[in-house]
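Read the single chain below, which is given as structure tokens and is the form predicted on its own.
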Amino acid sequence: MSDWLSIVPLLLVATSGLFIMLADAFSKEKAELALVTAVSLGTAGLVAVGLLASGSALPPLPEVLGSYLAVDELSLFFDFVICLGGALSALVAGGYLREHELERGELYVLIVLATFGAMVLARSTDLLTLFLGLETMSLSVYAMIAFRRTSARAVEGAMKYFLLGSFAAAILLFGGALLYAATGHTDFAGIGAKIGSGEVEPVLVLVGMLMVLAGLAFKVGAVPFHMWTPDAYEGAMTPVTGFMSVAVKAAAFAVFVRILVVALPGEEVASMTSGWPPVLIFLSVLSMVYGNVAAVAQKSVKRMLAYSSIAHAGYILLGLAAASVVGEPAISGVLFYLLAYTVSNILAFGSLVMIGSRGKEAVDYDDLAGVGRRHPYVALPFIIGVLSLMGFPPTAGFFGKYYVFNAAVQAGGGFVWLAVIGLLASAVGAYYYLRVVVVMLMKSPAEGQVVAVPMKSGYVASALAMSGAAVMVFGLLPSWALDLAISAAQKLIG
């Protein structure tokens, strides 16, 4: 049994998914499934972080799985991040569905299945596992977006995401086929070793690499592969939007890191002239600039957060590009950033759910007018969340951006200018984040304006309390999480 120790979090999530499916069939009180889902995913996350913090060597998997799933600290780190995002999202969904009379147990099953697919994707060491994890996660998310099937926006967002996601998956799959044609391997280590030997057709490798990067860039919402993001984020129910923004992004960046470090590490494909660093730099600059500028013009809070997520993808890509020069500092910065982004985004979207009850939801900026004065206990978590996304000290988001930008400065050369662009883009982002705070605290509702009325939900309040505490703890005491990120990055590179 000790051979399976390293994938216990994955097995717990798979088992809980089967149990929740059975429970849904026999349970009349669907809200209880939210608690079951949150506890199941939270337990899997705690097991992962316990194994990670123990520092003991992980036993290898049996050969039937060991060739396809990673057994390392990086996989456990992302197990924790993904399960944390899934558990908090399930709690938020429990309050949202009951308040809006949409209680159906399928959503919790889909959350668990999407979490399982995301964990498989993050652990992938082979192109075959990558595709299976990606599709398991994506199909569940497509259904989650269209969960409110009477909403035209939800169906439109799901269809756009499905169609564009299918094209992106096909591009990624074809890129993987070209890498296999060039190297004769589907496993990342074999691809990296073959490319490093120089016995490959460079054109096949280059085109295959670009297509794989394009497919992954779609999943993280990087410009110019971002077209689905605003409509999907706005159309989906707010708890689903929160889950998409953290779990999907974390899993996609996890496999991004693994491919760059393991499958594409050599000078032939990691140089500034003909490799992946200039591609990531290009995507990073476009995402940081466009995401922040477009967010300024939004009137919908959810669309603003959607464009904000595009900008955050750009910051993370900046860290990945710097990893080609400095290695561990950049990768550990990316890992900490994703952890900080997960708790910050769940706090922001969860607060948006709490602020609006049925028929009096908070959708646009005007809906938030004066909420801070009328209901300060509800406004405070939202303000903390957006300040963390902005990178305001001493929140977790501040240190996330600091570690990524610091890695870029350490890389030197053109990366310093890239860090400057990131700082200027963050300054633009500060405008629309602080605009929310100003509206909530200083603006009064217009005459005839529908005023948002907070809901009462123990589930949502619990999610906000945990995510808010995490934002502040990771900001005031970042060393614990950073040490785990550094250890995971060192083991991956070493």
Given for the second form:
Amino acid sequence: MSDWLSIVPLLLVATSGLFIMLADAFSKEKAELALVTAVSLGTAGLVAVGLLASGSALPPLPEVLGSYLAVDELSLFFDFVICLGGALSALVAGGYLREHELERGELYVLIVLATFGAMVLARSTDLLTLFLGLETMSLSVYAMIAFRRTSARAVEGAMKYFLLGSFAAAILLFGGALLYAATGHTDFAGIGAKIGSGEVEPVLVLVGMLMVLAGLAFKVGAVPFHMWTPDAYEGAMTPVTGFMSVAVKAAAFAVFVRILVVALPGEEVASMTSGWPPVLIFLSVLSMVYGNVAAVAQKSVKRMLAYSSIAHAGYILLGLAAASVVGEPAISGVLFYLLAYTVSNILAFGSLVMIGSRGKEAVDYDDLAGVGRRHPYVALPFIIGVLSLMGFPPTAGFFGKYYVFNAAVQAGGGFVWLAVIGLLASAVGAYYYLRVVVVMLMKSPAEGQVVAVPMKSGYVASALAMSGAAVMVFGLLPSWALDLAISAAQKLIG
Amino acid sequence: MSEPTTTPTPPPPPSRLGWLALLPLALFALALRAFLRGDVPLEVRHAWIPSVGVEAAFRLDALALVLVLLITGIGTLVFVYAAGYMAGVKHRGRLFALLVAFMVAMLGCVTADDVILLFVFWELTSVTSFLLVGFKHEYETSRKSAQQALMITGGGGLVLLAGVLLLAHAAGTTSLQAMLASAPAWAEHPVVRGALTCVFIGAFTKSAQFPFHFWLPGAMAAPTPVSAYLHSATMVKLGVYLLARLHPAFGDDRFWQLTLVSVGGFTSVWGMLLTIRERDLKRILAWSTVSALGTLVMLIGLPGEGAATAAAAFLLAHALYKAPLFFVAGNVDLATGTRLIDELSGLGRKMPFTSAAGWIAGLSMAGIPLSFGYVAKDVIKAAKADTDLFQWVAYAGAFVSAASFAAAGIATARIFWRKRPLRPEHAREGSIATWLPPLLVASLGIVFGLFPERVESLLTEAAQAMGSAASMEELLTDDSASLSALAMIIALGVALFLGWDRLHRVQRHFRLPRVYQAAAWYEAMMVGIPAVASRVTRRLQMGHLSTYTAFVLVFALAALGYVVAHGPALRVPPFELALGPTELAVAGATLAILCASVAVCVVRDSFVMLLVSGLVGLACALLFLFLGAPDVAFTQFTVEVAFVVVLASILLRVRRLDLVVAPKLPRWHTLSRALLSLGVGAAVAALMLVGASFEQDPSLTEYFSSRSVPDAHGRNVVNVVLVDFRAVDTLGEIIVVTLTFIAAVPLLRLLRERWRGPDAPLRRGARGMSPKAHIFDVAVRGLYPILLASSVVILLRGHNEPGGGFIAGMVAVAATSMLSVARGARAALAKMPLGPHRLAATSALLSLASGLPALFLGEPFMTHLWGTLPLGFTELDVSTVLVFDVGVYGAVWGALGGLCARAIEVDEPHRDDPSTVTGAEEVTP
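Now show me the form predicted in complex with its partner chain; what you just gave was the form predicted on its own.
Whole complex next, starting from this chain.
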């Protein structure tokens, strides 16, 4: 049985998914499913981080899975990040569904299955498992967006995401087929070895690579594959938006890291002249600039966060591109960034949920007017979350940004100026992030305007407490998490 | 009380929160003790983030000490003053908490010996100061200026981060000491210029240098203790501090000198010009602070030995006279309710202590001999005399001194002069907590003026920390030239003071055009950025799905073109075209796909479009059939048919609902889309050709074919692969299928709810029970069991012949669909064992469970077990594979059957509980 040790988190999530599905189908009482979901995902995440922190050698998987799923620290790190995001989202959803009288258990099933898909995706070492994980995750997420079925906006967002997502999946699949055609392998290591041997048709490899990267860029919402993001983020219920912005993104970036490091190393494909670094830089600069600029224009806080998530994808892509030069520091920077981003984002979206109640939801800036004065304890987590997203010290977000940009600066050459562009773009970001803070603390609601009234929910409150504590702890004492990320990155590069 | 007209209430007793002043007082004592005992520089280091070399390192040297003494010393008095000033104000506890937080951040910032740590505290001062400035957020101006201050200092901070990162990169360390020690080695690094530019922006925003100077007077909306603390004595000095800190490394750099001297010099003059324009006491002080900060920045940029000493001296002097003046202004505001100088005069009679403090501080500000302000100005003059390069700086300095003299006169003589009439009449002195602090600080300015040697060693050491060798003593000149210069400045100052009102009237006619106002630029940006952003967003984010798709495709094509044009040359291996019957069939199927695809683009009617796209799928199935994958073809056929049927039934309803309003697209639109599709199609085809022409690795096919019967007891390789070799994948897939169902149901329900409008019964009648339906009904009654039975047969034989759980499930789905068309979804779903949700869920679990027995026998998960069950007439292979396949069957049937039934149900009578539609879920437009 010890063979299975390294995928215990994955198995835990799979079993709890089936259990919750059955519980939902056969029981009348839905409410506590949120707790069950959060506890099982949380346990899986803790197991992952325990395995990671213990530093013990991981036994290889049985042959049947061995070539499809990775056994390494990187996967465990992502198991932790994804499960954390899933567990906290489930808690937030528990409060949200009850408050808005939408209680239907399938959301929890979907959260767990999406988490499962994301974990498989992050673990995949083969194009087949990659696709399987991707689709398991994506389909669950499409359904989650459309969950609020009477809302036209939700259905529109789900539909757009679904159609464009299928399209992107097709592109990715085609890219995978081309890589297979060029190398005769579907596993990343095989592809990498074959490319390294030089006996491949370079054009096929490049085109295949471009298509795979395009498919993944779609999932992380990088410009120009970002168009679904605002609609999907805004249409989805806020807890779902939170989940999407953390788990889906983390898993997609996990694949990015693995593909780039394992399947596409070496001069031929990782050089600045003809390889993935310029592609990532292109995506990154567009995302950083466009994400930040477009976020400024938004009236809806949710939509603003959607655009800002595009900008964040840009920062991470910059770190990934820098990995072609400096390797480990850039990858560990990306890992830490994703962890910090996960807790900050859940904090921001969770607070947005907390601030509103049935019929008095907080969506636009105006809804938030003066919340900070009326309900300071609800506003505080939101402010911390937003400041962390902005990269304000001493929050987790600041150090995430610091590591990623520091890695880019270390990479030297043109990367230094890219880092400067990124930092200046994020200074634009100060405009819209701080605007939220200003509105909450300073503005008074207009005459006769319906003001958001905070809901009361132990679930949401506990999720906020946990993620808020995490934001501050990862900010003040980042060493622990950073060392985990560094060891994961080192083991990956070998 | 002799005046019957006014019944002044006694000043409220100071708040007890004032005792918090003991905290900064203790710190002040500690710092002073450390200095007197010669413990400076003092270092504390802790590992913080060892993996990136960032330390929690603090270092207290003389430069930091000057700031620490200011922060804690003035802090003590600010706390006392705030206790009096804020007495009886709501939420004053919050103000004190913020003040403490701000003080901690300031102390951290000036003692940090690591640039990252410094940045962390730097930003903390921004955010706490924002909260402090916005404390009186009831007022619009208060909010606006708080926002302005935050935007500028916060945004500047992020730019500073870029500068700090670049500096650390160039120096190879984040430790300030190490950075400065090794400075000559890296000062020529190519990124240093960029780094300095970013650092300048950070420092200039914080210290209110041109063109970011305008936020400081705006921030005067803050309560007075905050203004005195943040905007005169401490926070705004941070930018100056940072520049002073880095001075040893860059002091000789031409870029450094020129930037600092020109920006600082201009700000000092400009600030004074703007001072003259003001009538509000606090704003007069604020602009003169901007000017003083400019002088400080300029001094740091000046080459020569004395400049650093001068900067240190002026830093101290300014804090010692400006803070009390702010206190005084606050007292006047509190006592009279106004800060406009036109409405104030002769207050000295009623407010003796405040007035005394004002006079003393004013002496220092005016630079009258025997005050510390005089000493500082003397040193500055000496520092400027050192340099021949920046002659004009001296002239500017003379004007600034004179204007500063005049401003001091306005802030004191004009409002406190006893001989003038008392205005307003109800003015009176406040509690001791409000007048003692200004009196103390201001007196200190005179003490140091009389005995400059008291602070000499401190300031000299601070200057040495900035890389200067000159001691303050050397710079103190007491010659006649300096006295004549003083006389000249005083004369000019008196002239300015007397002509203040006249100047004011004159300059009102010369309003600076908005183009030259930095504040106007800021406001234009605050309006402009969102405007530009929304224009950009509107153009790029129009909401059209097809546009998005086109966008993605264009990018894909562009990337492809780029690779082909710039990448390595393509080597296409030769391949032969063999013409056999298979090839012909494949060609025919391909042609069919091509034609159908073209037709999809051309056809306008959505229903026909659906049918044609169904043709594409069927032709694909044919392709699979001829390429030797009958099972895939079989699956494709069933899926395609079910897909078209379900979608058609939905489309029919949608049409009747007029939900879809197809936009009339212009001709070029269609044309460009067609061209794009053609391009993509051609590119894909070319890639396929190239890809297929390479030798494939046959090992996989051979492996599965050879292992199929011995390992998995099956001859149908596709099924064997699905349920045995790749069982885990299949397990994933059925979960996917289940998910699809869960995903689609809400969409269908929505459609149905739309259809069920207020006059739903009427419309429902349109469908009704026609005689035709009856016949269909009867036929289906017979067909349903037959179809189900055959599905079971397909299921059981699947392992050897074409068939298996998935296809069997699809057949069952077809049966359910038919039944729901004929007799309604409700009836069809009722016939499904367990109902769709539960069937799918249980079956998925069953599939999972089939893999478990292997675990108990020590085999890998999903290794199947085999046995044979004799049935008399035949033998049935019984295995966990069958269990697995049954699970697949059930999952497909439950999920897809439920989905199809729901789809067909769309316009049936709806008897669900009404709670599914709630007002809260409605989207607000």
